[in-house]
Every structure is written in C-alpha cells, then in structure tokens.
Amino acid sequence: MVFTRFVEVGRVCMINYGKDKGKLATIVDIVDGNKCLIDGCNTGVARQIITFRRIALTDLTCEIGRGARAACIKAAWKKGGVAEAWAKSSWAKKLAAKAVRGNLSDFDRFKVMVARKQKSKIVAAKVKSM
C-alpha cells in the first residue's frame, strides 16, 4: 500500500487535541519536522503552529501558496468545495454518527438496544429457517 497522505502546504487537516479538537484546518507552512503552520480560517480555527502530532492528515488538499493570508485560503477552500468534499467523505459521517449517538437520551439507547433484540431475533429466525 502506498502512503498517499503527506504533510504539504494546502492539505486539510482535522485537529485531533486541544481546544479545537476534532475542527479542520489547512496547513499553510511548515516550520520543521515536527510543527506545522495552520490557519482554519472557515472553521473557527486560529491560525497556530502546531505539533504533528496533534493532527490527523486528510486527503483533501487546495491549491494555496506558502504563507497565504486567511481571505486566500477562504477562496481556495470555496473553489476546492473542501467543506463538501469533507461532508461527503466517510470520516466526517462516522463523527457525525458518533455525535448523534453521544446525544441520545436514556429512553433513545433503550429503544436501540431493543429494536437491535427485534432485528436479532428476527435474522435468528431466518437462519434456523435455512
């Protein structure tokens, strides 16, 4: 497998630590082999310099030049459609699912838990049947 996800100036990352976590931002410098510049100018991100590993790479990218300025990197995100690319991606749909089931009240999880015995039983059933 090849490794396709490299540390570039223009790549989306989402922050995966801090006060921003789980927020995208873009990489707009690098500064050594361990930090990096970002400005998520769109995301409510400051921009920062910030440690490697305190981000997750993604695979989206735009077409922005070292050091570009916040209103550079808002039109390089509206010409890339970054923010529908990340919403359609697979990732943002987990964090989204996973939001939804953080927020479930007691009687939601008890309906799950109780629709996932019904369904169970029921494939249960088909597979005796076989």
The other form holds:
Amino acid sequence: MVFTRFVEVGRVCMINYGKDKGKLATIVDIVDGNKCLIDGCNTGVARQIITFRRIALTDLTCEIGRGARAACIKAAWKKGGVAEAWAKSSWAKKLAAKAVRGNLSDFDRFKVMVARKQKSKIVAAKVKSM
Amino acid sequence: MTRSFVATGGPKKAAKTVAAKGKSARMYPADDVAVPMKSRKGTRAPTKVRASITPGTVVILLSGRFRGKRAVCLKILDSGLLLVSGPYKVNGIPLKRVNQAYVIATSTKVDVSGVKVPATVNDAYFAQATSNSVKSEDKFFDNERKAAIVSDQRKADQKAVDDGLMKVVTKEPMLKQYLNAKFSLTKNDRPHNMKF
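Now that we've seen the form predicted on its own, could you pull up the form predicted in complex with the partner chain?
To see the whole picture, the full complex is given below, headed by that same chain.
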C-alpha cells in the first residue's frame, strides 16, 4: 500500500481535539517530528502549533508556500476549491449526517425508526423473492 | 411667648402633630401584649414550570402506570401540576395531573388553542373523594375486586377535550402513531446527549 496523504505544507487537516474539534485547518509549517504550525483562517481556527496527534490529515491540499500568511491561504483555498471539495467528500457527508442525527427531536427519531422499518421490510421482501 | 401646642388647642391634637413629625410617642402601654408570630406558611411562591413545558407540549411520562407513554400537556394547573391527555383514544391516557418532575418535555408542540378544557377541570376536580362510611374492618375483609366506576361527567369531559385534540393530532402526519408509541432507551442511546 502506498501512502498518499503526507504531512506537508498546504495539507488540509481536521482538528480532532479541543474547542476547535471538527474544524479544518491548513498546515503552514512543520516544527518537528511531533508538531506543525497550522492556520485555520477559513474556519476560525487560530494560527497555532499543534501536535500531529490532534489533527487528522485529509486528501485535500492547497498550493501555498512555507509559512504563508492568512490572506495567502485564503486565496489558495479559493483557487483550489478546497471548501467545495471537502463538502463533496464522503467524510464530510458522514460528519454532516451525524450532526443531523444528533440534533433530531424525539418525534424525528420516531419518524426515522418507522422509515427504517419500512426500508428493511422492502429489502427483506426483495431478498426473499430473489 | 406662648407655646404653640397650647395655642392650637388640646394635648390630643398636640400628640398627633408630634407623631406626624416622626417623633416617638410620649406614652406607651405598660403591659406587653402577646402578638402571635407571623406564619411563613402560605407565602410560598407558586410552582414554576420549566420553560420547555407549555400548553401543547408533548411530554413523555416517566412514572406511574403510564410510564414511557407520550401525552399532550393541555394546561398548567394552579398547583403547578400539568394537565395532560393522551388523548385517551390514542394511547389510553385520560385527563390526568402529572408532576413536571416526572416528565421529559419534548420539543414537539401541538396547537391546543382550539382545545377547550372545561372550566370545571381544576385541581379540585381530581381530588379523591374520601368515604368514611365504610369501616376499616369491613374494608379489610372486602376482598372482592370492584371495577373502577368512571363517572359520566368524567367521560363527557374527556370527550370534550379529545374531540378538539384529535382534530389537531390527525392533521400532522405520524403524530398519532408517535403518541401511541412508547418511549424507551435501547443500545447506544445516551439520554444525556439526546435532544428531545
């Protein structure tokens, strides 16, 4: 298996710890084997040094130079269509679905339950006929 | 120079003017009169019902024989208890009072503006009639099970409320089935993280 996601300048990553959990940021510089400098000017994440443990790399990158400033990153995101590409990814879709599920009211959950039952009924009937 | 109170007539009037000026009285009773202590009873503030419960809120009952069932809150009674109805036709919950502590308020609201709750349905309406006619000994040996008799008045009130309520309930799709379904937690349900 070949690695395709690298820790590199311009790599878009998702923060998975702390108050910025779930937000995207861009790697701007690499400090050492454990830390890097990220900037989340597009998503409201402060420019900060963060350990690799607290980020998850995405497939997306944007073209920026090492130590690029916020304005530069914003322009690169726009040019590369990072936000749109992220929204299309199955990762983002799953997260969005999870958020929707988490915000369902009791009545909504009931409706989902009924819909799920109907679906499984149809599937079961189809499987039986095959 | 004449003293003013003499000139304005009588010591009574003088005392009055002195009191009016905020001075202490010149005379006071020699005997202490026992004054009963002021009771703190009855000054309690009326029960606050939490903001998530309003008339029309669908609530999940948590205790009693209807636990787990969903009902519609119709009114908040003077005692702070909630007046709920299943409606009876849907899930068997009659007009009854419940304590707000034993319900989960959901965000689902039903428009109960068209539901007319009879004015007689108040806290006194639900108070149990105490009968002193049966002696305790007779009661003890009276092991026959008697079916509870529901008065015609209750039935009429229930019907009056449910007629209005059913109109609204049947309007919203799935709502009737929802009210008929029991609430329960299953695997991986985390009630503290759930939104109702």
